[in-house]
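Heads up, the chain below is alone and in the form predicted alone; it's given as C-alpha cells.
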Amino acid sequence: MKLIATLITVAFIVAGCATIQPAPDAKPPETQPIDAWARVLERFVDDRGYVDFYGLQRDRADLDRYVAWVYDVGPNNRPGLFPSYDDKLAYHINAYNALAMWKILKAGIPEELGPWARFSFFWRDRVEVGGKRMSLYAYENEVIRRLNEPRIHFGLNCMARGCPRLPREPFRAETLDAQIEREARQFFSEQRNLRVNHREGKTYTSAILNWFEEDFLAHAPSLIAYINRYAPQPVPNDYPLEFIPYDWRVAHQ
C-alpha cells in the first residue's frame, strides 16, 4: 500500500512538472523524409554507434527537419503512409532514435545521463509523435513495446553508451527483419553486453535483458534460451545470469 501511494505521488509530481519541447523551427521534408535521417546517421555516427554531437550541433538542419516531420506525421494520424506492420515499426524505431539524439542537443550535450538528467530526458520533457504529446518513456512503453517485437530493444537507442549500437543507416520497412536480426546478433557479440565467466560459473549480460524480461520471455522459455538464438557461442543453461550495470555516459565520439 505504501508503495502504491509512493508511485501515485511520483506520478502526480511528474505530471505536474512536465514540460513541452516545441517542434524544431524547421520545415519538414515534403518528400522522402527518411533521406534526411539517413544523412544524419551517415555523417555523424561512427562504426561503434557513437555520435559526433558537436559536429551535429553545428550542422543540424537535417536532424531538425526530420524531427519536425516526426512531430507532424505518424501512423496514428497518417495511417495511409504506414500500411504494413513493418512500415509502422521502422517508423517508430527511427523516430525514437532521432528524438533521443535531438533531445541530447536540447540538453546541451551532457557528458552523462545522471539521475536528474534521466528524469528530464525520459519522463519530464514531452515531445510529439504524429501530433500526439508524450514522454520518451511513454513512447517506448505505451506505443513501441505494444507492437510485440522484442528485437526492438536492439534497435532503440537513447544515446547512452549502454545502449545497443546505433546503425549508420535508417531502419527501413523493406529490410527491417534482416536489420533488427543483424542488430540482435551484433548486440550479443559485444563483450559489454554478454560475457561468460567459466571460473565463476556465471553469465553477465546487459541490464536491458532484465528491464524488458517479459518481452523476451513472451517469445522464449528463458532469457538464456533467447540469448542463445543470437549469441556467437551458446551460453551454458546452468549458469546464473548477472546483469551488467548500465553505462549512462553519453555516446560521444
Contents of the next structure:
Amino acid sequence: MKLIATLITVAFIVAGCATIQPAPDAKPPETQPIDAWARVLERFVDDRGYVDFYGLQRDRADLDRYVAWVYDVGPNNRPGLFPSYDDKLAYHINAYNALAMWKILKAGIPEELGPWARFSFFWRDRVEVGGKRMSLYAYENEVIRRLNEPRIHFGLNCMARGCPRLPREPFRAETLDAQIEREARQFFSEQRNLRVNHREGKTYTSAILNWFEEDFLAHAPSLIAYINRYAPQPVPNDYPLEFIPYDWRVAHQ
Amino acid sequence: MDYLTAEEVRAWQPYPLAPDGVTPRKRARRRMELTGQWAPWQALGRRMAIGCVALEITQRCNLDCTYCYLSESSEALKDIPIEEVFRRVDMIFEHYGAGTGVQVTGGDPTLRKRDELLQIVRYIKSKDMRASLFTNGIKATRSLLEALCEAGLEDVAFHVDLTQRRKGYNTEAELNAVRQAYIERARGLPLSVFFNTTAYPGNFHELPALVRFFIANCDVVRLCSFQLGADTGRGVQRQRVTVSAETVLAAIQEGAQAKLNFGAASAGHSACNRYAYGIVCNGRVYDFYGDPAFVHKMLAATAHLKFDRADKRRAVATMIDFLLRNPRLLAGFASRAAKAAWSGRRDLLAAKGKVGKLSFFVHNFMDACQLDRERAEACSFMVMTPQGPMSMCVHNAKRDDYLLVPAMLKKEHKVMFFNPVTGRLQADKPDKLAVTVTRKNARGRAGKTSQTSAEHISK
Ligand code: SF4
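If the one shown is the form predicted alone, what is the structure of the form predicted in complex with its partner chain?
The next block holds the full complex; its first chain is the one shown before.
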C-alpha cells in the first residue's frame, strides 16, 4: 500500500513537471512549408543521415519556420489540407522528425540522450502538433502508430544514432509508399541494424524490432518473416533473434 | 629590459576585434613588425594569425603541480556554463578565423562533464577550428579519447613530469611508464600526440634521456614540448637558476644526438618560442630545417596555402600540387631530399625506408613580476578571457580579474548572471565575488598557508 501511495505521489510529481515547449518565434513559411523542411534536410543532413546541429543552430530559420507551422497546422485541426491517408502519414513522419531535430537544439545539442535526457525529450517536454499539445512519446504511440503502417518505424527519427537513417528529403504523399519501402530496405541493409552470426547461430537486429514487435506482427507471421521481406539476404528461420542495444548517442556529423 | 609595471599589468586589456578591413593575419603581421619580430623565420602574420588560443573550460585540477599557473582561487570556483564556453569559442573564431588552434584546457578539462567536453570539442570543430585537448591524462581513458576523436578532436597533449608529484614516481625515467601507458591509449587513433614537460632544476639532468624516449616512440608521438617553469600562479616553486631556454635547447640536442636548427621557423617572439623539426630514421634524428635559407623561401612561398592537418593525404597532395607548379622550388626540394637520403642511406636501409618525424618545442613563459613588454605585445599564445584574447603570460599575472566575475547569459529571453562562486544563475549581477580558500580546496602556495581569501569587485 505504502509502495502504491509512493508511486502515485511520484507519478503526480513527475506529471506536474511536464513542461510545454513554446512554438519557435518564427513566422510559418509563406511558400510551401515543406520547402523549408526540404532545405533543412538538404543542407544539414549528410548521406549517413547525420546532422550538423551546430551549423543548423547558426542558421535555423527554416527549421523554426517549419516547426512553427507544425505547431499551428495538422490533420486534426485542418483536415481539408490532408485529404488522403498518405497526406496524413507523410505529414506526421516529417513533423515528428522536425520536432525531434528542433528539440535537440532546444536541449542544448547534447552528445547523448542519456536516461534523464530521454525522459525530458520523449515525455516531459510537450510540443504541439496542429494545436494539440502532447509529448513526443504520445505523438508516436497515440497518433502515428495508430495509422497502422509498420514501415513508419524506418522513417521516424529521434536523432539518435540507433535510429533509421534520416533521408535528405522530406516524405511526400505522392511518393510516400516508395519512400518508406526504400527506407525499410535501407534499414535492413545496414550491419548496425541486421547481421547474422553463423558461428553463434544467432541473428542480431535493431531494438526497434523489439519495441514495436506488435506493429510488425500485425503484418507478418513472425519478426523473421517481416525482416525477410526487406533484408538483402534472407536471415535463417531457425536462428534466434537478439536485439542490439540502442545507440543513444546523438547523430552528429 | 622594459618590464611592465604593476599598474600597467592591471591596466592591460584583452584585444578588441580588429577594425573592419584588417584581417587577423594582417593584424598579427603588424604586431610582429612593431615588436621587431618580423623576419623570414616568422610564421605569425605570414602563415597564421595566432599560434594558438587556450580555452579554459574548468579551473579544477586533480593534481597540484609545483609550477602551476592557476590561481589560488581556482579550486573553489564552479565551471563556467557551457553557453559561456561556446561564446568564447565564437570569439576565438571572430578574432582569428577558421583553422585556429584551440587548446581545450583548464585546470584539467577531463574533469568537466563528459557530455559537455564532447559538446565543446564538436562545437570547435563545427567552426572549422582545430581542437586540442591539454590534459594530465589521468582521466583521459581510451573510450573518452575515442569519443573525442569522433567529436572532432585532432590533438591530445599529455602533461607528465616530476612537478606533478605523482605518487610513486621519483624520476622522469620512472614516469616513462606513465607516458608509455598514455601512448598506448592513443595509439591508432586519428590524433597527433604531444607531450608537455616542465623543464626545471629538478629534472634538467634527465632531459636528454627523456628526448631519447620520445624519439623511440615517434611512431605515435609527434611533438615534445618543454616549458620552462616560471614564477607565476599558485605553484610553490619559483627558481629557474640553471634552466634557461638555451640550456634546454642544448639538452634536447644532446638527447637527439643531432644539431637541430631552432631558428629556422617559429611563431611569435624568439625569446618565447623555439621550434625544430626532426626526421627520425632508425632511431637517428636528422634536422629537417638544416638549410634555413631554403626554409624561409618555402615559408614565404607557401604562406597562402592551407594544409589540412587532419587529413595527411590531402596535406601531402596540397604540397605536391604546389611543388609541381613551382619547378624551381621542386628542384631545390628534390635535391635537398636526395642529399639527405644519401647521407642517411645506412639508416634508411636498416629501417627499410621507414621514417618518422618529431617536432621539438621550447616555450619560455615569463615570471608574473617580470613581464617583458615587447614579448607580451608579440605574444602568440592567447587565452580567451570573457572579454577577448589576452597574452597568456599577462593573464597569468592577474587571473582572478577574469575568474571572479559573473558571466552574463541569455536564458529564454531573460538575462541572467552566473555566479562562479556559488555556481548558480541569478537575476541581478553580483557586485562582489569572493572565495574562501579552505584546507579542502587549497592547492599550491595556498595549501602551505592557512585560510586566505580572494575577492573581486565587479565593475
Ligand atoms: S608572452 Fe608568454 S604566453 Fe605569450 S608567447 Fe611569450 S611566453 Fe608564451
